[in-house]
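Below sits a lone chain in structure tokens, taken as the form predicted on its own.
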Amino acid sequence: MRGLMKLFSAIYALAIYGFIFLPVVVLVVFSLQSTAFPIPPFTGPSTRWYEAVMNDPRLTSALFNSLAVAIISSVVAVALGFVSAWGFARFVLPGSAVMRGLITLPLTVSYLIIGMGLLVIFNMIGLPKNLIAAGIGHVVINLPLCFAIIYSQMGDHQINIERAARDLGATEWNVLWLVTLPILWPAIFASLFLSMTFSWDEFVISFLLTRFDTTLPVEIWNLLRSGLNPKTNAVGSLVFAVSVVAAIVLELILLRRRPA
């Protein structure tokens, strides 16, 4: 009985894991096809479209936009929710359930509705479809992520070390930058990762806020409006390498704190 529970826990696990690595597999062979049409049987490996990729004006655009719509916002959204989360935590504030629940409100909004809003918004002000605009929606959809992670790392033993700082002469800035910032930056750094990774992926805002620079994934979408193209498959794996890289970084940076 328990070799025929391991026997379907193991096939179970390797279901679970071929229906969510399949297509990326699926993705990376047949951005390695030398043919035009990413169709089987399989004719490669070539590095032809990736090649194509990079010698593509708009798309190599179009990485460079996302990466600093990503980079900037990433780091806005980290700020702003810092600031609220301490704001919320140390200090006692009339309404402060309310407030944070409004500041979390966009966690369950539809990106589509939010997108929407800030379009109208946008245009009432004069601000133009660009980059900066992107950069705006992403910092939105970002900053409660950011506040929820670090507000839910501020407990009562922080407030009795910043304490005891304050008791020993140091001064409210230096509490929060030699303090209280150290004692949260996995939490920051955490905030810094997923902000980054979700507007690296995000296409609804971007899309819905940006009119001639573009970011790489409303240039894939454009892409693929005129079918199947082999750079699309190329680009997907690019974009996909970057995330796994993102992420073993991030481990690496872990388990270097993590005690021995």
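Note that the coordinates shown come from a computational prediction; the quantities given were computed from them, not determined experimentally. In this text, rigid core is short for the largest set of C-alphas that superpose within 1.5 Å between two forms. Positions refer to the first chain, counted from 1. First, how it differs from the form predicted in complex with its partner chain.
- If you fit the rigid core between these two forms, you'll see the Cα of A246 move by 2 angstroms or more.
- Once the rigid core is overlaid between these two forms, V25 does not reach a Cα shift of 2 Å, moving by less than that.
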Contents of the next structure:
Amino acid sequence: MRGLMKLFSAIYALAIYGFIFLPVVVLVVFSLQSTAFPIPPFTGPSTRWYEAVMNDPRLTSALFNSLAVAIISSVVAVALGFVSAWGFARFVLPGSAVMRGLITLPLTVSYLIIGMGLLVIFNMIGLPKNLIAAGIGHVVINLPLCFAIIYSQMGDHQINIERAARDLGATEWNVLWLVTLPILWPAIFASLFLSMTFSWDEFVISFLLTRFDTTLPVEIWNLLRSGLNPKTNAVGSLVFAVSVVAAIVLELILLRRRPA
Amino acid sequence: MTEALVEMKNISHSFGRAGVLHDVSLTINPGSYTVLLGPSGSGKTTLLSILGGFLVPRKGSVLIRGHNCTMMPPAKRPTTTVFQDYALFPHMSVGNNVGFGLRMKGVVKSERDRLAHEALVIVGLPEAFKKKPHQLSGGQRQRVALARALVVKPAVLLLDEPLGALDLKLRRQMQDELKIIQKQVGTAFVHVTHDQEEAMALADHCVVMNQGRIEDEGTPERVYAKPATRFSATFMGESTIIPGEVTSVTSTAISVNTVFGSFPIIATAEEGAKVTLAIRPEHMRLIRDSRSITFGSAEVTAVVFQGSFKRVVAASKTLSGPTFIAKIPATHEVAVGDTVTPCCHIENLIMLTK
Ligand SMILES: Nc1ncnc2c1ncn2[C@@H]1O[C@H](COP(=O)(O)OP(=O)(O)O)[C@@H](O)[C@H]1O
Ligand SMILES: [Mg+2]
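Since the structure above is the form predicted on its own, I would like to see how the form predicted in complex with its partner chain looks, so please show that one next.
Below, the chain from earlier opens the complete complex, with every other chain and molecule after it.
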């Protein structure tokens, strides 16, 4: 009976992980195909399709666009998130709880709705569809997350530590630079990396808010419209690789934080 | 008479509509150890925050060395605070924590390290210089926080329940050390606590607070022996409380009528005034002698053996009589349910008019 249970849980685990990872494995494996179709039998390995990606100026420029949007929008989202968390933690504001709820609300709204809303507003104020518009969209979706992560680290203890610094003669600038930022940097880095990974493979908002220059996920979608080929696999694998690196960096930061 | 180091004049404060401090005035002398004693919520932290500059009072003023500091932010005040949660900088070494205040004053690194080391020697922790706060125990962090606040040579050092997070044994030990360190450095300390034993052990000047007012202040010996108010008589040590009324007044004595009869007391009061008689537990006896005055009979409800003495609680059998609290010699045989005759010497009756 026990053995049977064990067997079942093993099969169950296998099924779950298979379900999660099989598509990725297939994607990566067939990106190394040497023939023109990403279907069995496997004819590789070959880097032919990666070279094709690198030689496609539309894909490489989309890749740089994506990186730029991810980095800039994340830095802005973290900066704004930090400032709002700092303000909420230090000042007693009327309706503070409601305001905090409102700032994190976009976490629950679908990207499609946010994208459409921004599209309407940008139309009204005459902001053309471009990467800046997409970047603003990414700030909108990532700001609540950055706020929530950083705010969670600003408890009474953190506030007392800052008071202690002021009490010992620190100016506000010194408090920020020598005390607040060094203590909160794991939270700040974590929110920065999370924002970057979300921005990096975000599709709907970029799709709605860009036209000529666009981000990598949108460019991949364009590519997919002309059918599957190993080049799409290769570029998909690249996107995946960047996300994996970001996730590992994030893990390392969070692991280092735990006191020994 | 030495000039006052700190004068807090007619301080009132409120959060929203609730009044927290009501017209509090307090003077702190140079080199003194002042303890603010009171129950939770009595406004001790608020008063200390006003002194430290973390709060600006609604009314009143704060003078330090004669300068009006009421509106001055903490960074500019000659005060430093030891926080209850220590508030050490977790990312800095102990040495850099202690040197932080000097760094803010622009003292060079080598000098900073030397002074920080000196301060750590004073608190008995020189070996911790290179460690990080998380490698230290609670008591050690407390010492680092003290060194950090002392090293900048403040006019007044403020401590808000500094021993509250420590276990009892460590608390008593740190308490002794605090007093020694204070005498050694000569800085005036203002220490907030709700522990009356701590207050009696540490204070040169004991300030009893209740509901945003100062009930009583003076040396701990005076406050204990002659409390000014009923609150002070029950909070700073225990007392048996017997209400009464002044019935006759002569030029040297008055007579106070209680449920146990009339007692003559050497004091002045107006006829008809409602007063309270308090008796300290060590003066309350259960065996009478020729000089005793007695308070009816009472039934023992609790006996706690405490080593050198027994603490006995007894309920009066007289209608609307008090609860008697007595500390009696450990050799005295008494058990719960026994009937006893509480008594004391007349000179140990403390008369309270408030
Ligand atoms: N920031 C605040 N906002 C509102 N009420 C407060 C605040 N700080 C203290 N109080 C109230 O003021 C009263 C006195 O508080 P406090 O000075 O902390 O007393 P203590 O230190 O003697 O326990 C309490 O009733 C408390 O609830
Ligand atoms: Mg308090």
